[in-house]
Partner chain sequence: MSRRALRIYGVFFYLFLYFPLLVMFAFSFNNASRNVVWRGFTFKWYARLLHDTELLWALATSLKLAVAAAAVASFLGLLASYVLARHRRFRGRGFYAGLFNLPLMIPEIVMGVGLLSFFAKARIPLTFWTLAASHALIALPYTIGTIRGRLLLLKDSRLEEAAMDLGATEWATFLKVTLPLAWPSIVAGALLAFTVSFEDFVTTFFVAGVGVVTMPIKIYSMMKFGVTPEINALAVCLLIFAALALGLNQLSSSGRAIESDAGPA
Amino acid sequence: MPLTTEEKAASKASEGALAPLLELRGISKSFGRADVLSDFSLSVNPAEFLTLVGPSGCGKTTILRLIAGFEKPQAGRIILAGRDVTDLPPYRRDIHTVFQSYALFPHYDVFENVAFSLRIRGLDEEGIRERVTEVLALAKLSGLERRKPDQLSGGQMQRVALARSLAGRPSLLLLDEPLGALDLKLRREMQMELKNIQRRLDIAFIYVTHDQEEATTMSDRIVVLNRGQIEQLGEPREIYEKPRTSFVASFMGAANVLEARVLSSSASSIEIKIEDEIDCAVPNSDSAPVAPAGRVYVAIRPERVAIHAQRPDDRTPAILKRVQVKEHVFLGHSSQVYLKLFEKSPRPFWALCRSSQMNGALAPGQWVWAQFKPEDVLVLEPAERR
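Since we only have the sequence so far, can you give its structure as a single chain, in the form predicted alone?
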């Protein structure tokens, strides 16, 4: 569901008085008969770490290629630092790109790979040596200057590609899934390295990833894309804790997305019946009444669901239901418990519990108590819009 005109204006106003570094204004892009972006607008702040996330084909890489100048829009303008760069070739934009494939020259050593673009720009040898030494130290590559790419690990090659892009001191760096080829441990290490480098250099990063955890770990703001439109834009905590749509709730972390019927509503709360079985009053985060008899989607994060072998003696307001276990999956530090919470719903309902809280494995068919608080039920968009 795209942002409304009012939401776009509010988002822009929330960015403060500081002029945006980059603006995409009403961008449209199609390939043949396939429309990838239509009237797409986005602002990026100076020194911001902005991440684009979304499923394959949602337009993430196309947006990066348009910003870099590798593609041209059919409509709209691209403004960089107050200058219209829509029709400028890539080499005339103060933008560099880091690709997943590294794109290093195999016959050059680390120093010459990083120095390549500086030589093209005609920088003198002393300036090249100083600049390359600086970025290699920043990327923790000092001492590896004379190694060839085939003598480096995957993480080292990624650092060389990053150092090469940073050597030109761009005002904006684009990163297209740069950590996708790395193993999990190295990937997490590089996430912190990238964020630290970005903070130290104080330049803007636009980062593309399909990894939601990576996005929440590194970003100042996240843009959740779906079918070429912005489903939601905000800080990581806001995106996770206050998703606007069922798509965002499901894509950014795991969620139990369920249908509910609105019984009544006020500025402070909404009375709903979840899956025609559970009545509850949940907070109204929008402070705007919802039409009675309307159907909405609600989301409950699995980590908000507690599992009890016996009925808890707890006077705290909560939703409590006796349910059957369908499956119990041990993950080490946590356990996934799949439950049959609603008779009519074909979708499994699941909880994510710390393994230390579980008294052994729960057998399929075992009866337990599932518990969650009304404030943990997130009301999303009307069901008719899906």
Given for the second form:
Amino acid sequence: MPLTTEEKAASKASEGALAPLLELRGISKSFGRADVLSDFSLSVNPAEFLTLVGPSGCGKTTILRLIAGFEKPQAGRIILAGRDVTDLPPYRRDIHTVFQSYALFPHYDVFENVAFSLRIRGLDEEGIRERVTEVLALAKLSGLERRKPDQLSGGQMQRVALARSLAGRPSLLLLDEPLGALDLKLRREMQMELKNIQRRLDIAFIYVTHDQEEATTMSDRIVVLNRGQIEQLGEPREIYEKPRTSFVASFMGAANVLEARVLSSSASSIEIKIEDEIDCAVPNSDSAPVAPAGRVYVAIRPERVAIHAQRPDDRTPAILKRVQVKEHVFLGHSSQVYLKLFEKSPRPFWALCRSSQMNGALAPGQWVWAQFKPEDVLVLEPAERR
Amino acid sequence: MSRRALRIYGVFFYLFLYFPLLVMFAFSFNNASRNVVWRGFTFKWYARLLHDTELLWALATSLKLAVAAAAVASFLGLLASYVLARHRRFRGRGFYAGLFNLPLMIPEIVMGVGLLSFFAKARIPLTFWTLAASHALIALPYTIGTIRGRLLLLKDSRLEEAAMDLGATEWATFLKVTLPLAWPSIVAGALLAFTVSFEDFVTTFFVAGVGVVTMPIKIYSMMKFGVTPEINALAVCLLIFAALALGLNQLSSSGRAIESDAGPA
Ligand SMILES: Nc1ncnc2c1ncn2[C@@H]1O[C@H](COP(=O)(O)OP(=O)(O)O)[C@@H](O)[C@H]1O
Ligand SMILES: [Mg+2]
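Provide the structure of the form predicted in complex with its partner chain, given the form predicted alone shown above.
Zooming out: every chain and molecule, the one shown earlier first.
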């Protein structure tokens, strides 16, 4: 049974305004011998848009199913609005889910699908009509009330699934790759709408996707998952600009991941030699782990690498190297330029250049100047890890 | 095989299947009390059929029996299927699932003898109801077979989870989602069970009490005096009835499709 408004208010008051809406404390979950989560903790603030990203099979769906109550953890507690809901069935949690497959009731029309949770709750007929009409308008479905799910397009089914889970006004909505089945254009459109609806209704969203761009554009905070572990948690900009591990750097946006040797490190900077070729002094930001003497991974975003036909004569400290072009891939608004920046590195190194700044195509074998700033070299985890 | 040969084969195949029925159909209109020669067209066997009270009683008994057996088998079949489909893994699930199918494997004569000796040992008098229970037992694998498949599909579709997610208790979910969506398979199972009961001879032969005469038993006793055109007429009626039931079954099993949740894991 969802909480009444008074209960919500009471639990908010007793916990203080900044109490998390949802807390996972030390959750462990395995299926048979496969450990999916172990000692997993996460807290979600009221009305925030939190996104879980990670490769397929990393446990995103499992986390949502634990929160919704479809799975029971082997260890740990789940606290919703200050109440321990670990042992409560799904229908006693003030949480609704938008399923990846939509799971619309095929024997009900759009109106009855959306009215489902309201009827269960025993709302009177007039209240139901009012609320359903309101939610359908919000989801831009007015006029489709009497359609059956098999008479709807993919985008419309998605909207009905959303409307159905919003009708009951949960404090937390779980969305498992809700846009996964839509084409790109519709996806971009729905992303904006979802974000607007979330802001307007003040409902916390836990959103699952494996699309980093989607995560970056929509979220207040992002949780990057890998094999059931949190690799990094933070705001989209922070995740993009200060990734802590090579996994995060390459999963969230493109990155050239390289190996480097730490020569010395001080409070203000770290002196490294990248791929045994290029020396540079990287600012020591707080978020980067203090690199021990030894080898570390570093990342350079392709869009931070500039390519010049002639030697540039600006004075800003930069790494500048004359290199040969391996390949030039034209993408439309931009180009990927693969370079022989490091002779010994097995990994390809590429730069992303705006097409407007390139004078025609670069031929393989052509000599150019590659340039990047020391602060664009992101120091990641120690290289021994893998 | 050439197309032509295939066609000839097909014709013979269907002839082999349906020729006896055609003969029976034709001779049910034969104006002679012995079957062998054609003596002209008549409806009199059908008329006589309608006035044979013993036969009509047997028909009534068989219908009542089939309805009772179908009802019991569908209800028990639904419960068993629900458990088997809902709980993917419980100890001995495979064993129980197999156990439900056992009546299909056991020769009916063994089943008949087994039931008879059970009722005798337990001192349960043989009545209409013991026969109905026996028929429900042999029909149960058929209802479980049809209902269980549908429930498994339903489970994969996440519709029941969606209902509970939206606040429905297990019971409300069953009533509002599971039952309406499983309904076509329940009807299909019930029709199968009805047919199984209606045409059963062997088990009935053993377990029917003294006063209980079903249609197959009655026909059998009539046949002792040779195959009369009356029996042919009766068979034609049953055939038409069976065809109707089959059509109904086809209609009910083509229920609303349920999409399964085939998203990436
Ligand atoms: N019901 C289940 N039974 C067995 N293994 C499961 C089950 N659900 C998930 N898993 C396994 O748990 C892991 C995480 O799955 P999932 O949470 O679906 O990942 P994601 O949603 O991130 O792709 C996968 O390896 C998957 O095979
Ligand atoms: Mg998933």
